[in-house]
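Read the single chain below, which is given as structure tokens and is the form predicted alone.
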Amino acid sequence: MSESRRHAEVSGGGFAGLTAATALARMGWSVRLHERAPEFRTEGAGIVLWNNSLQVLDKIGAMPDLMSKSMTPPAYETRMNNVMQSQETLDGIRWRTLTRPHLYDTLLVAAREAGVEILVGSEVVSATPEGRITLADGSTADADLIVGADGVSSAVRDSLGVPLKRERSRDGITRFLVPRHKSELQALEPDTNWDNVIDFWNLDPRVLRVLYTPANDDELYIALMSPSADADGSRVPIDLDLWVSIFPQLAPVLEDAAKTPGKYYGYQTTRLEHWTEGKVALIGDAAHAMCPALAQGAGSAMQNAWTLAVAATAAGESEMADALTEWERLERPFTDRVQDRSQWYADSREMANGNQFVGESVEAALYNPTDPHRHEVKA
């Protein structure tokens, strides 16, 4: 290894930890990223990427893997009661529908094929802005550059002593991956392009929701939507009579969940004072955990994953709190207002009405973090 090659140490092995990782490793450094637990283990259900993070993905040289198992729906429908909204084919927008597991093994791959050391069952539990990490073992080591990304209770963060504050909402989910039952559910209702994402919304008599979200040929990704306040919606294992009792046509797949272990998350928002101290920068639910309103949570922790390391290679030996204090400066923005937009979707329940893919609310979906003008101001 050269000497004089840069080195930063990465705390949290998940999507945002996993790409800043990459991406450093591939710009020159040597990096080495700390995941607490004893192993990985590729646990979550479904989840949906849009152009911010597929734009990071073709860097880190992670898309070909990812494809392999993954897919766009023809459409995103939106039903009140089993009655259409609104059916959107979201035409120019970038975007994929898979499992979890499968995006974490595919920057799993990414990160050792570019170098990155990879230590589990290595705890970092504090940081200075100086440049150096402590584990919980009481060993140190410094670097060029420490990620903070190890999650919404982040202990690099928080030995920081970084101001924040956190919103809740009423409202919260429960995640399940399941088979397709793609045939049962065509039986049900002939009619319904089950390969579409289906945003099912009860409103009255009680608040339930089913954001059933096709992962690939093979799996579905459901999440169950309740208020925290609904002790039998938000009940885990699931009350099935209920759910099928607002929901029939997805009896085959809600049968499944039912016997699936789950956990209920309620929504919230976490809005740090600000995301650099030094020589550390954290991204992820360390700094912006959003409600998944817009499924931007993982874009977003990816999309500053990589202007991170962007950010940092290009600053000079004694400029890098001064890089990453700029680099806050213009990507912080747009984060700032997929989290209010978010918050306002989960607050307002407006989604539920449909035609939600305009304006303000996909401009994530279609940023491109990679594109080097894209903070040039346009005539």
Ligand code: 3HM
Second form
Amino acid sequence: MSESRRHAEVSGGGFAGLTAATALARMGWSVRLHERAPEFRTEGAGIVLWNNSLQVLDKIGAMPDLMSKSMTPPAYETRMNNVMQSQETLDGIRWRTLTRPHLYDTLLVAAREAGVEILVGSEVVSATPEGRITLADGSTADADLIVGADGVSSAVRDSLGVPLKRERSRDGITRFLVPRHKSELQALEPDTNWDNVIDFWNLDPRVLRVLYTPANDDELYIALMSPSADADGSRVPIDLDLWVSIFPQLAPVLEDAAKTPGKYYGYQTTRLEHWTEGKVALIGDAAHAMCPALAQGAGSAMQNAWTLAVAATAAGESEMADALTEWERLERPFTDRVQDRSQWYADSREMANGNQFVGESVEAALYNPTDPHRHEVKA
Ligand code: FAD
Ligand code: 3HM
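Having looked at the form predicted alone, could you now put up the form predicted together with the ligand?
After this comes the whole thing, all chains and molecules, with the earlier chain placed first.
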């Protein structure tokens, strides 16, 4: 390690922390990443990524690996009470569906290749604006930059006392990864293209929804949504009879979902008074947990991980605090909009009407955070 290399300490080995650590390391920093869990949480269900995060994955060298086990479904279909509302081919939008384990694996390989020092079972308990972190074992470390990427209950954020507002939405979701069961589904509904994403909504007489998302040739991500006030709809393990009674064509995959415990996740949105304090920057769910409606929580996390790494690298050593304040001023309005829209879609359940991939709702899906000219005002 050369004397002149700047050093970053990253709290949290989720999608935000791994992306920031890898980007910084590739930009010449020495980086140490702390993951509290004894090993990386490579379980989890599926995820949808759009251009804003795919551009970042390109830049950190992770795309070939990601492409090897992910797909772009032929269309995004929306049904209400099993009546098709729309079948959008998303022309001109770059998107991939994949499993969360595959995204973790991809990012871990990229982080290791970039030379990030990764510590598991390492819990960060606090950070100071001057750039010192303290770990649960009592040890401390100093850095030119501290990245708080430790999720919605961020210890870095809370140790700094950053004021926060938390809003809970009425709906929530239980997520599963199950085998595709292609031939059984095709037999049940021969006219359906089961490679599509299919957003099955039921609003009347009861709000229940299944978001069906193929993640690759073999694995299917299904997300079962219900209001948290609906005890049977939000029960885990799922109430198989209830779900099959409403979505009979999904019986083979619902039966598999019923075999796993599952965890119901109520949608929540957190907004911070500020994302930075001195040499500390917060990214991902630590800064802006959002409703999943636009499938942009991880996308925004990776977008901001990249833009933070660029801004911190461009800053002079004595200017880090000002550079981070300026980073937030430039980058935050975009994420605030995505967060607001995602919350509006979740609260209004407007996606049930289909035809959703237009106008403002695809701003993030089309965005390129790696374009250095992105903030220039267009004539
Ligand atoms: P986390 O994933 O929470 O990672 C934080 C990490 O920090 C964890 O590994 C944790 O163990 C570690 N940690 C915590 N505390 C400490 C500590 N004190 N010290 C050290 N380590 C610590 N986003 C999308 O882009 N597309 C989607 O399709 C999508 N679907 C979603 C569906 C649902 C139902 C939900 C709820 C979310 C969805 N999201 C989606 C959002 C996405 O999952 C999150 O926004 C994203 O995972 C946040 O990543 P993160 O790294 O900020 O936080
Ligand atoms: C991918 C995705 N899209 C939308 C939601 C939602 O509306 O809850 C969840 C998802 O995982």
